[in-house]
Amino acid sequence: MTFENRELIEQIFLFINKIIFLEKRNIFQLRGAKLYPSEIHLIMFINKDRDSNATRMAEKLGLTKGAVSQTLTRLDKKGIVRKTKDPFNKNELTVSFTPFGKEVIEAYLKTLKGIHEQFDRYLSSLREEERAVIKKFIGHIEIMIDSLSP
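How about the structure of this chain only, in the form predicted on its own?
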């Protein structure tokens, strides 16, 4: 079978694979602490919803409680969060940021802002029609990916 757009299709798959494999690599470091995407997702969630416990985190993030617990344990060992037993429910953990954890959040948000600014500069250099094509294409990819999920 031949495809009219083989080169572009291959470039799209290469891009998707880079994103997938990014999940396996640390993507942020601060003072010797290496953070992986799963850890960053969780600390960003905690930063938004400070009153959340492990069960609510798992529910809202679509993860198992065990996955959340393991990630929290890694973050605790790295000195980013402190886990404590909920005084009202001994089966639940509450989580708070350490001073280093607050520093990590601040540094990560600063890095993220820089990335957003780069995207914004590039997208601002495009015509409205070009931005519309990108938006439509990304929406199409999301629909395709969603259709692969059981």
The other form holds:
Protein chains: 2
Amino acid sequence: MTFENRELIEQIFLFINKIIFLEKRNIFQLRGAKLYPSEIHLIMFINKDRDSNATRMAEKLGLTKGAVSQTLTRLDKKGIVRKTKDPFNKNELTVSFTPFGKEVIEAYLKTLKGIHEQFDRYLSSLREEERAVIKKFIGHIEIMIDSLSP
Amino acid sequence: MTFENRELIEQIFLFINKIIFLEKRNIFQLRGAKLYPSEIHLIMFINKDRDSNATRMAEKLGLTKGAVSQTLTRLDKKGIVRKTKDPFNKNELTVSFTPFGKEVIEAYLKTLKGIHEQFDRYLSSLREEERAVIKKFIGHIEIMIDSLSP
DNA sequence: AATCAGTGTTAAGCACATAAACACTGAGGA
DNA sequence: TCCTCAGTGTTTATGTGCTTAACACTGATT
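Next up, can you give the form predicted in complex with another copy of the chain of this protein, since the form predicted on its own came first?
And the full complex, kicking off with our chain again.
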């Protein structure tokens, strides 16, 4: 490779590989319950967007309805959510959290907050221009990625 | 959330999610052959480190021997690699690429090079201090990640 | 009443990974 | 020489996570 920034580019791609590797193994446990990445992902989505039905969840998460349905079923079995149907609209599904589900969310958000605090401490230690560089950098990579996968 | 850098932190995490999402669907195709992420990953590793046996591949990739064995078997079936055993050392495995396997590597490296060129162009457009900020940023995140998952 | 678009579910199938039991090889010691 | 044993790669069962495609059901339109 003959790139001027070979070293930095390699560092970036090694970093991305590391993220991907860790994400697959990112299992959250609470009182005997094991929550896997896709489950946590869905839980967090629902927690932020209470009014989506399963189809809209699938669309917004970039998954198929089937995938969402299956994950919801598993979350139901684990006692995290309850799938309910409005008797006046038996077509769509509304998902609500059980008390345990709410505990899970709280616990997960707590650990997430810890991580965010670490990021915040680091970012706050930088100068405004430096943060701007990072912001632009991420934005630029996203544009490059989007141009690759239509 | 009450972080000073809430917006930037959210951008970072959305970016990471995007990367993870795309990686799962990153299928490389060449003349009818479909290569999946784990297969490409292994191919590229072997291409850089010809002398590893399967056990060492597993160690360096952070996988189990079983996983590597299975992926190698699939790559063999697809006509990408050949698993051979030295008659004077029937214990270990040596993996070599078929002509088609070499073609796959070449083609994949070519697309990778295109992506790297895009990165290079962008990074070259920055000032040296800006690149240093990015380098330090990634390094710092890696340290944070490592401190979380021992 | 019939149609139809939209809802969620299910079954089959594949990728990817682990754990654990396996079989085999080769080297060192009794 | 025989035995043990650490190290090799393989296989089976299991599980997550996803897609595709066929399904069944609901409710509104015609």
